[in-house]
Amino acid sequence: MSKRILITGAGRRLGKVLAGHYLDQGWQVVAHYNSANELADHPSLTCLQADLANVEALRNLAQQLPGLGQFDAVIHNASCFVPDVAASDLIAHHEMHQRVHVLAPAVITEALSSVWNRAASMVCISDIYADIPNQRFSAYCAAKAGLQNFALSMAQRLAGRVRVNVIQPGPIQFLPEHDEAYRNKVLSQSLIGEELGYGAIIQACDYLLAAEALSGTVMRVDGGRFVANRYDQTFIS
């Protein structure tokens, strides 16, 4: 019988990308996206619609999931990503980071307490600022290290159940809107020089997975930036 696995914000970028190789690796994947979903259909893909900053949404999500059978591995990837000085209200601007990557997980996680399959595995995919902030993106910064503090939080919890690991991506993948010089900026401040592209967390994520003996780590998968040097935080994204 195939696995089953959970990836939030599968909609799209990193998450589309995850939902696609589990797929075909032959694993039975549940897709949540927020309004984008790129995903083509599969007979193995179920997509489940959910905006995690809205608190009874994220509440239906949460019913629908026990329903769908056992599950072997989540994979909590669902972000937003808002710089402080475009928020109207300071206030909504912090809520909704913190239900998208602290609120959203613990609930979800605590949906799942009675479907987990023996040897499941949880991978929240956290980031490099949970350790070194920027102060242009501390809503998100903050959620991001509060969301890497419930995980290892989660490994103490499930042990014996689930394992539980954080992923710190850093600059993986640019988007279309990064110019030339703000990528050439960030590659000059990794150790390895060059974009890596999604399949470095595609990787990760696989050997987190099958890794019987990790629990409550914490993996940078960031090209060396976080001991290369301080990053300037003045430059624009």
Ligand SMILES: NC(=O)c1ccc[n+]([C@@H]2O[C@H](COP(=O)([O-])OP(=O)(O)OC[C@H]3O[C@@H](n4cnc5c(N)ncnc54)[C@H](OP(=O)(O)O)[C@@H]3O)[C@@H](O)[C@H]2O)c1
Given for the second form:
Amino acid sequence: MSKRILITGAGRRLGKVLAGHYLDQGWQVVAHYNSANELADHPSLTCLQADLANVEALRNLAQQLPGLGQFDAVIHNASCFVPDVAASDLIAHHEMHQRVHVLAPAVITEALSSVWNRAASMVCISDIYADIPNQRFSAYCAAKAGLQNFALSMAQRLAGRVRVNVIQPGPIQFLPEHDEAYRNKVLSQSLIGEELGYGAIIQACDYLLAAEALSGTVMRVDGGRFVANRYDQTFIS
Ligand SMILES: NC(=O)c1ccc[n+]([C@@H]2O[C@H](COP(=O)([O-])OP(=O)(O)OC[C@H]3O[C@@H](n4cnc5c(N)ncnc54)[C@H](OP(=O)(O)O)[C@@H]3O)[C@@H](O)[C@H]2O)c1
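Switch from the form predicted on its own to the form predicted together with the named molecule and print that structure.
Zooming out: every chain and molecule, the one shown earlier first.
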């Protein structure tokens, strides 16, 4: 029987590519999406919409999950990435980041508690900035740090049933609004010096989903950006 995976934020970008990858591998894919769903219909694909910053929508999503069958894997990928300066309401700004990155994975994990298959696996997509301060994106960084710590607590709680690991991406795929100067600056602050592409995260997910010896691991997939000389990064405007 084919395995079943839930991927959040799967309507576009990395989540969409992950969904396509696991469909190609013969998995049953439950793809959560928010506003945009670019996934083509597929007999093994179930799509569920929810704004994870909305508590009622999250509750509704969670209620649907146990009815879909047993799960072998979940990838908590959904993310919002808004600079603090763009926030007109600080409370709403932090609430949105905390709900999407911490509350939603917690509620979804609880909803799946009775439907894990044997040897199941959970991957939380964090960021190298969970461990690096960044005054421009403090709400985002705090929320990714929260997700990471939550994941490690779940590695304890679900031990023996579900292996839980964290991926910290670095510069994987720039956003359309990132101009050339920004891209060059970021890549100059990495050891590999290249935009890594979604394939790097797919490789890491494949490894963590299969690696029976790993739980509670935080894996950087960042082209060495975390250990690059950060003197320049600290003193840029
Ligand atoms: N791209 C990089 O270089 C990079 C670097 C470091 C870490 N990461 C992490 O890697 C993961 C994938 O990166 P990405 O660039 O593909 O992320 P992304 O473009 O920021 O999108 C992630 C997904 O989250 C969904 N999302 C946003 N707000 C949501 C909400 N309120 N409720 C539900 N879903 C919501 C988006 O859907 P909608 O657009 O429909 O809202 C989107 O499908 C993310 O966790 C990101 O933080 C990426």
